[in-house]
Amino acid sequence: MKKTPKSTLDNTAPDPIALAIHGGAGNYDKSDQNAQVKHLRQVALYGRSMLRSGAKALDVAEELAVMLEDAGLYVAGKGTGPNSAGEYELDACIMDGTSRNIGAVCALKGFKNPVKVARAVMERTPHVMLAGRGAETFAALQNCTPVEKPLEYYIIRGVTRLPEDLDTGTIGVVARDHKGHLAAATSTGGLLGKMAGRVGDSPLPGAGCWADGRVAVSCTGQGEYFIKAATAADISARMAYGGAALEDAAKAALADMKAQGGYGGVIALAKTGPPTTPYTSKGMRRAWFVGDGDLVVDV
């Protein structure tokens, strides 16, 4: 009988499955960020063990966004500090890459997890975004976790989170599942002591997150930039109309948001292969990995 060629014996599709997380884009060289690493592993580990029981793209984006979130390491949910009235207004986006369904709230007050809303919004609502008290009311409706004393909440380790004492951390996730569909989320308390009622780019879909057919995106840094590059769309854009590929693509639309005037980062997740992490300021927190690949988290 004749032989099969080894080639052709190992010739199967590898494993879809990829994930990338990140915990914000800023300047992180002068404080300890080993609480943040440690806990960016622990993220991606478990949202490792999510993909391989063959959990949904968009269930894990969810999932990872909400420990994100709870851990008051970030500027994102419990780590989020007061704007300039003293009040806590958390924004979030989640997107479906498969059916482009979107969910969003800005200007959120008195709810845990955000990105929980969003999701709500994208299953429960005909719209993409609810804003202040309207997504407040919805919330409450969903019966969505409220904070009751609010201050008490955004007190970590004993000490008020002041925006002084706070780094940029907006936090998200992009994930491909074992069916090779995308997924994004991001979510933020915005810039630290910023104007009542301000939305950055974390809520906006095609600003600060995406996901189509092509990539899942999620940004970090300072949104106004964002919003005016429209950064996570133009890197779906540039691969789908220039040709360009991931990395490439990632590259070329932080640098159009850095020519506006900004600084930051993204991740980025296509159907195959790795995720990309590119940034502009001195560091970004983020973790990824592919099938069984090696876990990287870096700073």
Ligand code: ASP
Given for the second form:
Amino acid sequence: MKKTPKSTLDNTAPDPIALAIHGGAGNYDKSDQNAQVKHLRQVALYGRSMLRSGAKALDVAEELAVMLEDAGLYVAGKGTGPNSAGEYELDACIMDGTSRNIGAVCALKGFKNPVKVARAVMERTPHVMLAGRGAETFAALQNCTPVEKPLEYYIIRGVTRLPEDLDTGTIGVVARDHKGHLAAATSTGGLLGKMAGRVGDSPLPGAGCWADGRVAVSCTGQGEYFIKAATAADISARMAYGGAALEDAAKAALADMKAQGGYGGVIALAKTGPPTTPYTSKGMRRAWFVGDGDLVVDV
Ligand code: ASP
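Alright, leaving the form predicted on its own aside, put up the form predicted together with this ligand.
Next comes the full complex, this chain leading.
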């Protein structure tokens, strides 16, 4: 009997599921991050069970982002810090790699899960991004859960730090489902003590969040520099036009961001293989797995 060529097998075999999540890049010491490490493990395990039972990458990206927003352990959702006016303005983006559909919100006040509002923008409007008051009116109409009493809800209150100390701690998810579809989500409270109305990279497709048929990316770090370098889209472009492998593309895009003067990290996942999670900061809180491999959590 004639043997089936290996390449044919490779083409028909479904790509293994894979996932990476992050809880921000920054000046972290692993010994101070026990709660975050424990939580990232729980979230990644839940994501793995979702993917194993056939969930879509887009649903996994949204649901895990909600868990990270609700934890109060990262600078996103409940863990958001106030801006210089003492207000809580949140940004988020979600992107489906297969359809290239995107939803994003920026400078959103008064809602618990910006990533859910972003998904609603994607699915229930003809637009990609809503900002400020318009986003809030829309979120209310979509029955998104409001935060009635910000001072009781958000963990971080008041800003006493200097600009050099501005904390980072955005959350992000990249997922590949059993069909090989990719999706990404990024959600943040932005930089602690940021100016009112300041929007960083996280909600901007191509800067802090991206997914297409090739790669899904979520970034974290000093957003201004990720915007200057268009880091998330740059990873995809390096793979498409330069034929770079995922890891090389992510490292090169991050090096370009660093050359602009910033620091941070990315999680990125291609159509095949494991995720890559490079960073230029002292640490990055993250977890990942591929196929039946071990789940890894690290800072
Ligand atoms: N990139 C985010 C921003 O600049 C901050 C972070 O990653 O923690 O808004």
